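Heads up, the chain below is alone and in the form predicted on its own; it's given as structure tokens.
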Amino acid sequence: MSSFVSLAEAAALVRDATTLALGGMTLYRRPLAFVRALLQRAARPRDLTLLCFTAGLESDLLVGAGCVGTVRSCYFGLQDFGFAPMFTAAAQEGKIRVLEETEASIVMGIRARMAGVGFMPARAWQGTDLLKLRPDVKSIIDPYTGETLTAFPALRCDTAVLHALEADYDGNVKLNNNLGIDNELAYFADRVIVTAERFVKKIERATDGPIIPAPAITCIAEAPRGAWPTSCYPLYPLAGGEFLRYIDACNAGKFDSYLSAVLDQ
């Protein structure tokens, strides 16, 4: 059953080299109340791999910061405010090593983990140079058919934050419907990390999002506005203004400064 821990105490959790999945989905419901207080560690966490389904502010800081090694996600950007600084920079300066993702290849890799199974195949990808860019995966002939298949290899992860709106004393959280691949995660995972919003004693069921049971949940942080400057329907909107100040400190080489200034508040 999941455990209720602060904020620092789950960032603690996080080690070098491991594999960190970051919940929600572009600029909705991001664990920034996490990524911040991973970056407030004495000790920031080195080499990780980001695996993501989307990629953006909670991520681009993260390498910003000089924690990560490799990028694997269908897209890494701030959608209506444009190309994520940090991650451009550092890919086209090769100081990170992107590997090549898309909804298929993580999709698949994810069932595939899920069915404890070696890989999951699929059409995808097939007629295009995606697996010379993907080495690591094959293609592999379907003993029913004759068919060409991509054969995607399972995916692991060893941990995964999810923000949610409410959690209750059963350990319980509650989602919204701007979900990404967060139900995935929270079976996926070796270890799920939830922040939440607010803890309520009885989350009520409805039709607005999903529950995830305790269960599937190892520990979770209280971090009211944790999602912020993403949104988090329906408690808070997206914060334009403090995206496009970000743009602007991170375009004019000040991230650090931005960064110690965030992390002061």
Second form
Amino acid sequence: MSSFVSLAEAAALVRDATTLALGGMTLYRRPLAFVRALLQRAARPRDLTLLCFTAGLESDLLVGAGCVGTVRSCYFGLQDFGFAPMFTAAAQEGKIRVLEETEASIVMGIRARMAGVGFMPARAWQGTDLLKLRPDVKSIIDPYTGETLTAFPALRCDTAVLHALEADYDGNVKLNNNLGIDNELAYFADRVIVTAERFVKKIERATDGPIIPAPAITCIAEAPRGAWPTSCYPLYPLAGGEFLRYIDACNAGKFDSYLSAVLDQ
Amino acid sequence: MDFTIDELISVCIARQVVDGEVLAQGINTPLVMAGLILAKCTHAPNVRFASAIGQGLCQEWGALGVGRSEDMWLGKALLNVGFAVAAADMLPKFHPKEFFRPAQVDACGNFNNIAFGKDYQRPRMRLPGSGGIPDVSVNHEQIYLYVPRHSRVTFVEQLDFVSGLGHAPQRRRGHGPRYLISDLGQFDWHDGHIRLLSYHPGVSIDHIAKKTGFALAIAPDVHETPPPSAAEIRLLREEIDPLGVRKLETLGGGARKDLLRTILQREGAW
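Could the form predicted in complex with the partner chain be shown next, to go alongside the form predicted on its own?
Full assembly next; the chain just shown is listed first.
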């Protein structure tokens, strides 16, 4: 059942060499305040495995700060803003391990875990080079039809972090509808941390976003504008100028000074 | 009627749409979105859009944006289901048509969105990744491709990695790409090999061959690409994409950055 903590207390829960999933989708409702709190720790986390359905600025900051050993994502980029500069450089220099993922490998891996089985079969990947890039992923023969299928291995996740529009005093939270895989992360990760724009007395049921109930949540921290500079629809749009400033800083080799300035704010 | 290359590409994409289809829309592909909405505004009023942003189904549309594109994908959606349900459960049922932008494509229509360079551990250029391409390209029937800047960097004899399956002998289901449009011409596949169907106004077949890294086959009835109509151009410029988001895919360098800044400031997403 969820407890209420500060952002710093929530960030202290992430241990070295564990798997961290960051919720939201591309440039939308990403847990940036939580990432900043992680990077403000006296001892920054090391050798994290990032599990992001899509990875964006929140993940690029962690890669640039040297916190990430392995990336698992089907898309790591900044959408209209182009490549994620620190990920791109680190991957090219061989400084991080990339486990090539796709929509199917992540979704089926989560479903396998939630079903309590070792793998989930699907038709994806057959005939492509993905099976060569991921020799740990095996093919199997469907015992009923004889068709060769891909057996996507179950995923696991130590900590998932979701950013919510609201949390209430019963410990429930409300998301918006640009979900990515947030609904799945809430029930699949061992520990679920939620940052919330604000607290309300009681969350009202509505169609503009799902509610994640208190029993699924480990702890909740208040974080107004906690997705900035990504969006938190309908509260605020993405801050395009900040994305451009970030890219310019990285391209000029000034990631460290950009990060210091952001953390000092 | 004057038109620009982004407008011609979007109009050609619109012409590939059949009324009633479900149209999937990936990440950062505004030339495609402009074309799909144009189809809905003209000959295909009953299409529905399924987008990576919002992960649901829209039967209404709104003007293209960058900083406020959720106004359409969340604000006008019929339903939003999340990515897992959209990709694994809902979209396979609808046999969506989808346009992908390959970083490399070969003559058989295999394509690559993983990395440039043979060494996967230390690639010459790491790309953002292949999204759902290795999932749907091996299984679906309606794979379409588009290339905003046609060059030998993209049209190659040999791919570095195959993430999208083309007209390849190892294919067991689905169908290789049906169609490709670039800024130089339109193409289809005949006997598993890409061929030029039409060259855009002002472009020679010779020029296209020189910009292509493999032997170019040419359809017997090759012709000039029919230009956009005045009505199509007006819809694109005034209704569908007054901010010019589609042009982000054909511009590069400083010009692209200037346009992006202007769009974001006009949207109030700064």
